[in-house]
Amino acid sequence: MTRDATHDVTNQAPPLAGHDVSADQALLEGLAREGADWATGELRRLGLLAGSEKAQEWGRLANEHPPVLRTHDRYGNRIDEVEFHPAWHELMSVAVGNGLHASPWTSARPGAHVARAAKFFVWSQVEAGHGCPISMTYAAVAALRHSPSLRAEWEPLLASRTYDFGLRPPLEKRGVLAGMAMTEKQGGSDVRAGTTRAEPLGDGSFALTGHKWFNSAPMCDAFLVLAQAPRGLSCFLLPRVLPDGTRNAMRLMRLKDKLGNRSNASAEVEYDGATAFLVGEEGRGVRTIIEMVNMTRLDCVTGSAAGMRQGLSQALHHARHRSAFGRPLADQPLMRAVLADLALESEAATTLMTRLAGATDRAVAGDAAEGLFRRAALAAAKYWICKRAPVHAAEALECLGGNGYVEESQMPRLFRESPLNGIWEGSGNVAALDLMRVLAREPEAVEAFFAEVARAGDHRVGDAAERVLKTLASAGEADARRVAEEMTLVLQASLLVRHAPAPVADAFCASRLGGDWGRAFGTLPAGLDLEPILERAASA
């Protein structure tokens, strides 16, 4: 101890760094089960980078130095540029270089969407904000496949593994990124209330005039935009820079000052005759852009599951290194109950995420049955997994006590980020009502969902599924949230019974299928064997 020191620092957990973020048994087992074990080596290398001090410092710096909007240059010329800290570009370079943005679209290998989701899950735990342009680029490719000419021009650039930041003509770049702009001031999730106009110019292009209240990642090279064309609401591709090098008439009015997701830019924009190109059929804009929404909804589930795993890892690490009242926190019964419950929620979310990624992979390849299952399961999971993320983050933060409430722990950033996926791509009500529309209009999707649940061959899951089916028989709009919650829980239970160790499945069924849902973490039923759950969760 130095002469000026009053005490030695003891009983503090060291930073969680120098570990493999991908060393998650539920994730690795799901990767193999869904046909993507060929990507294990790539995932482990990315996991080691994600757990490094270097990557974590990138995440810290990108959030402490958020993007800045530069509307004009020094001479008064309009430039509409967004400046980022170098750490943001480091994060983006890794994400693009590892194919997190669009690699499945250029691969015929089974499991490509699963491998990509697993990487997104791992790298999101470093810093969640930069996942927004990565996710939208992934999803934009699906929508562009409605227009063969646009696909031929843009897909190779969107799928490139070179991160080439800066506003230049797209065809002069080595890689491009895509964003989206759907909501307007007066409409929000009601995109059909949009007033942005699209006037045909006679050469196949359109001139867009109007505004968007949320333009995600406005620094991207192009955007999928909804606008009212002569034949109705339509989807358009709007580039930031035109082929002749001039800036398109898209004005960045201001950046949003957001609760979380602060490393990423979100803007209010106006179009003043901006040039755009029709994607899909005129008048069928929602049907076209829904292809993008379904892909980003998968990433909402993946990102929320990643946040749960990040919070669990931090809580476990702290409990192993911190003592209170003469014993390590990890050995104290009540803390063990909380940690085990957090682990159950995390594993159930991760297992469902990999199953949905597998369904996406097979549906894209033409498997109609998997497409039907995904239609119902994704809507339900988007609601429930994203709804559980903030509660999980709050409990994980509390495991660190006062240490968790300070920025240096990373937990406040995780907590602020946790509500985002529940709002993005449709808030809880929107996702739940979307599920109700599926149940009403596509009975074959309901059959596919419950056929998947029945594969567990377990009376606990079967009894719970019967209760859900009875609920569905008389459910109305006001019941949509309860339906989405119950359907997701029985699906998670079925997957865990089939794929997780018995103590994990038993604890989940006992605590989630009894009808007494929504209780605080750490109130598991008596008599459960928590040791295997904690050992499995702490495998990293």
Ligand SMILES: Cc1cc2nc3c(=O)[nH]c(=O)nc-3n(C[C@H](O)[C@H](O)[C@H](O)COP(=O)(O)OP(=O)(O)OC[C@H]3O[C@@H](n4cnc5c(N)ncnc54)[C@H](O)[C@@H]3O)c2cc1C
The other form holds:
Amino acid sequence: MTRDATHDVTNQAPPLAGHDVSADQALLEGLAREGADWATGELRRLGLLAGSEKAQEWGRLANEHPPVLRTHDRYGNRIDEVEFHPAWHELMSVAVGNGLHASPWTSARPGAHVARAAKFFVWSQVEAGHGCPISMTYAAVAALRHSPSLRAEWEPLLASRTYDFGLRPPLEKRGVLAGMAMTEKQGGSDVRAGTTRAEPLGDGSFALTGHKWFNSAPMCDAFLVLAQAPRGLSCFLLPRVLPDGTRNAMRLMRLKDKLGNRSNASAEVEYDGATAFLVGEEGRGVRTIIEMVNMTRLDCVTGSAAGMRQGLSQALHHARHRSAFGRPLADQPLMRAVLADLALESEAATTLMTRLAGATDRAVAGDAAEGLFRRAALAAAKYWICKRAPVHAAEALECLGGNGYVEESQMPRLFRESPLNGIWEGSGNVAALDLMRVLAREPEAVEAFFAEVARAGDHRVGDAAERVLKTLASAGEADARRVAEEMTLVLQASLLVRHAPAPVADAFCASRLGGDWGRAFGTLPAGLDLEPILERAASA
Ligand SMILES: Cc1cc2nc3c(=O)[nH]c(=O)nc-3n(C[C@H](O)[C@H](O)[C@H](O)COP(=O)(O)OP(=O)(O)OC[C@H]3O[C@@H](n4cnc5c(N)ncnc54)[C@H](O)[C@@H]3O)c2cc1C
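Alt. form predicted in complex with this ligand, vs. the form predicted on its own above:
Below, the chain from earlier opens the complete complex, with every other chain and molecule after it.
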């Protein structure tokens, strides 16, 4: 034996690359069921790119070289620009080129929002950080429709499939992106406490003075901003560059040093009489911007479901290629129990995500019943799916053992990203309290929710729904999390009973509807048939 032979590498899993990220049965079946099977070809092409080594390298580089703030040029002039690594721009180009930022707004084709959500789900698995401006641009269009003139000017640019980076007059660009600025130092959930002032300038525009504490993707071309106008809190469109080419008075004070989401820039900003234009009615800012938040909340669910699928894929792959105690991990009963449980959670999240995207599609097209269902179901799902993502990521990471704790495995990045969807667009408590508001004030939405659950026609789901309904009558604010969790679980169980193979639905009902929730992954009840669950998770 030569000395070099001591460095032979054995029993290490090869990198998971060169695969089709969209090869995911729960996703593909959901896509078809919700009316977007016409997008299968595009999705699979994106899936192959997402699984390529090239795209994974973009994801790594964009995170290892986080954005840098340049407040001034070399002569001391303020420029307020953020510099990104070229890999960020590659990721953004693919996302915009595939219409992840706006495609449903230019297509009346049924299933357009579903197709877009499925693509967002697949492409997020390469790198989640750049999903932020992509998601905000998609969502901004919904709010901008409250202002026909701004819509006419901006929507074609927002919907363009060209990623055209840089601060220039928006109307001279080939494509633009939009962000959102609501959160201030003194409060984020309580947006009505905002102190930024908006003074009318007499020509239809307003001058904004104040600050925002979190303003992600500050190189976007425009932001929807909340500010206090004479008639109350209102929503404004604030362009970064004015039509005459001068930069609007929006200063980037510093970038946040974040736990995860490191490829994306999140700035603290100040407005010093920045020019902005009213969107919707003055004094009805929350009502206007909530249209945007409703869309970004769907992406929080989609992004969390995508993270679960990514973690599951990595865990399955590792377990297949790594042996311990003489057998592949994937063949060890306890590891199989863990993997099957992770697969169940991932499939339940994916199935609910596609159902919500379908409801969005139909609600936007004018289906009131779907709008009501979506109202209740999205509030519950935003709470529970986002809440499950970090524990799922931690468990998937542990399946890789020590390798999962090392950056090269991508698992630390997935783990650091995982709590974020639970925080923004309404943190856990706020999402759960939103559901309580629906329960108190929108009985038709609650009815639509439980009518959907009942469609399973299954006694296990029916019994669990009965139990939940009984507790609703006496539930107060302090019970909001339990209510949101239980409502999501009965909805997920109902969808799986209708749409997933019986072993998946049976295992979900047996482990999630019993009311003794709170166990770790890998504690499924005895006697379940795990084989089909694992086979399904591993192939498409
Ligand atoms: C990486 C990142 C990027 C972000 N980007 C943006 C952005 O681009 N634009 C933007 O506007 N914001 C952005 N945010 C801000 C985010 O939306 C807020 O952090 C979030 O809404 C919570 O607001 P807060 O931080 O002020 O917390 P608070 O409102 O102070 O809430 C603190 C905690 O109290 C809970 N809570 C609040 N009210 C209640 C209540 N009534 N009962 C019980 N519990 C309650 C919350 O759930 C939370 O857990 C970003 C945040 C992060 C982390």
